[in-house]
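Here you get one chain, nothing else, as structure tokens; it is the form predicted alone.
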Amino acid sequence: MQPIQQVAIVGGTHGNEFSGIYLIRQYQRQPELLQRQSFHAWTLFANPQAHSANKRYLDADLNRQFRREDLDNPSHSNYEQSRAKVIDAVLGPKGNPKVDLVIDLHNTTSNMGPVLILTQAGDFYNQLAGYVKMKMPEAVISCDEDHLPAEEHKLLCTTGRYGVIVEVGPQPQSVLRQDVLEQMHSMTQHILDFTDLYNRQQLPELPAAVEAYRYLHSITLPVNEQGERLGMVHKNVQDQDFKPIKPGDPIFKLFDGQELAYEGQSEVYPSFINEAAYYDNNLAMSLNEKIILQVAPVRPSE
């Protein structure tokens, strides 16, 4: 394994998630607190004009342009097409990047936490979790890897070597919260001092394992044959994130006063229940299982 020597702190990748977006602003005020002994860290405002439009994204969500295959292609020259190729060759290439680690900064409406989101699977992945865990109890390791190789993935923080993203909530769309906006701070502190920690070959005595759930599939809202809504998500339900969910348990409230309960063979956690941003695909929620991550003490090479 080789030491990580640059590092990308990425906000505004939805243009409307503003935590991240002020977030990367104080640090390129105060540079001091990027910096480290053993790397090199900046800044990327990824999405500017839909940030000054006010919205998530102009033509279409830039988290989900990062496909080799999609970057390679010239038919693809919307706004955030085309911004994820800048993207690209800046962070990039995927593939073969300049830089070693990406954290993308996010924002959900979701009652979440404070939520680190492994996008791929690895040692590195795995003692990062357990430091933020040890350092930030509060944290919630999410596992959202899917086994593609990396140029398959979607996602802007697959760019790097390694990527990251820092997920935090609740926050409505295009407003700040003290409280959300110090915890982004406080894990994305964590991440920059356990890289560097892990450079110098100085990490503390990490956890053996620590708790993670890992992304299964996602659930939509009940809707009729011309795609009308139907019911919401169940009082029980809401603001829950990654509380069990067990087989017969109402997960959906129909207008006409009908409970929907959950069919599945297993307990389930949900997260991401009831995003904003997800309502255009009558998207729900996410559902995971959870898992054990074996914390493995490998170190980068001299």
Second form
Number of protein chains: 2
Amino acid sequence: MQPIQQVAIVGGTHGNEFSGIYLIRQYQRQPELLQRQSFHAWTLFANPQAHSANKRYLDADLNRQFRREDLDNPSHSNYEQSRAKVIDAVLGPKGNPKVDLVIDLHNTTSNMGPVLILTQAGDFYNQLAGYVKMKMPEAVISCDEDHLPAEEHKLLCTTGRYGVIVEVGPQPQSVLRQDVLEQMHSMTQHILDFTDLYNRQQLPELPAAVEAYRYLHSITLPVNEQGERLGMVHKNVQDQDFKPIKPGDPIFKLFDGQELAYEGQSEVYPSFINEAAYYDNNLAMSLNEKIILQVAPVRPSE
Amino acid sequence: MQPIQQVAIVGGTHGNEFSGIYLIRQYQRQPELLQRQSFHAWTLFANPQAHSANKRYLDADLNRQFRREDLDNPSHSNYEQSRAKVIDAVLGPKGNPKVDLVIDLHNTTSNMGPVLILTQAGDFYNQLAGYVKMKMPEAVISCDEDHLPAEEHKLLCTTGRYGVIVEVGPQPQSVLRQDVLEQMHSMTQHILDFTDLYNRQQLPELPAAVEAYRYLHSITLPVNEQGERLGMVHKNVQDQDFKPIKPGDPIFKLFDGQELAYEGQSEVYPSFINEAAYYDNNLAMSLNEKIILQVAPVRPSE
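To complete the pair, please output the form predicted in complex with another copy of the chain; the form predicted alone was given just before.
Okay, now the whole complex, with that chain kicking things off.
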């Protein structure tokens, strides 16, 4: 086992998601909240320009710029593409990173609660999921395209050897809620505690299996030929993140009064329902399957 | 009694408050939802430029540009100041208006429910409040500086002979929720129904008195000498719009862990708690007193 020596906690990857920005400020004031015996931890404010403009981003979504191929492409030159190259140089470079663990802090307007998003598979991630779920039973574990190799991932946190997202909602854009900030702080502290115990081979006994949600695909709002929206997320689905949707359940309400049903073949679990930031692409929600992560025993049986 | 002949329903005064924008589109598609026997009603999209930019405004808050003095000041020339002069020419001019009733549709990120905001005092307003409250008991009646003459009001709706705001939340900026859209539609329909019955002197018996909240003043977040925020709205207060705050109740949580209490002398009722759009000015919430509006009898006793 290769210990985790460098941990980066990133806030403000999206400029109007306030919890991470305020949380890293708090950690800068109180570095004792960050440090543990076995690693060095520090903070990074990923997109202060977007925060100053009170926007998610200036030119392009920063958290979609981290494919190795895009980082290496000099014609990707807008503000966030440039900033991504700088961040990759600081945290990565992806593929041979300086940082062992990147924790990227995010908010959603959706009613998802505190979510730990894993972007890769493996014992480290599954043990982390088991530990967080044990310490914070209200946490949701989400697996986001964990079949993709890191170099193909677009997410900032995939620059590190390990990378996770702490995603907490509901919180409107450009708002700071105390309850959401406290949930983000708690989950981040559990991740830091886990990492220290992992390094020191002092992990407690973990659950053998953890329930999680694996991303399948996103669905879009119904639009007409001009690209204008014809409807909205059905109120039965609004706020019901991670609650099952069955084939035939109404998921859209059209402005002409019609309801559209979910036409998939099997039960799915939605997330990012009616997320403000996804309106650009008319995304209505993500759909997930429920899975079980097997957690490797902490002390292999002799 | 001078009948109401022209009614304007305004959406998109703030470009990222989606319910009003979608509601006027629906009314344009289905004009039968707008029309009543005794008046002509039509819609106005106040700030489509801000909506295209997915922002509240481009240069300045459009809904603060309607003081008569500012409308008459040619040096007020930025985008929203210019647009305000155009809207005043269409709906007003304030002081001698073409439009008898302006209904301006707004959203808040605060947990205020469906709110009817009255900007002037008088029998018409109080009867309207009584009617809306009778038809929609969950509605909140709010009086916003109704002691000011219309020419000193900054709000768009004060361009008309009568003007009200339909304010519904909670809804994040740049999101459309079905439940919020339906509440906005319901309240708007009740206002149109009232106006028609008022014109035709067919109003039903109304409650003699209606509970309402009158705006007192706003309070700001604690900041340091550099203007940086030192804390946030306390979680005990978050989402508790129109619930009483007593002297000594905690209202702010500072980032250093301290709590700050409300230091006023008497019980007050907050609104616009932690509203995203008010962060520019560090406004934490508005404070109101509870009042009783006397509703004039519909048919004066002989």
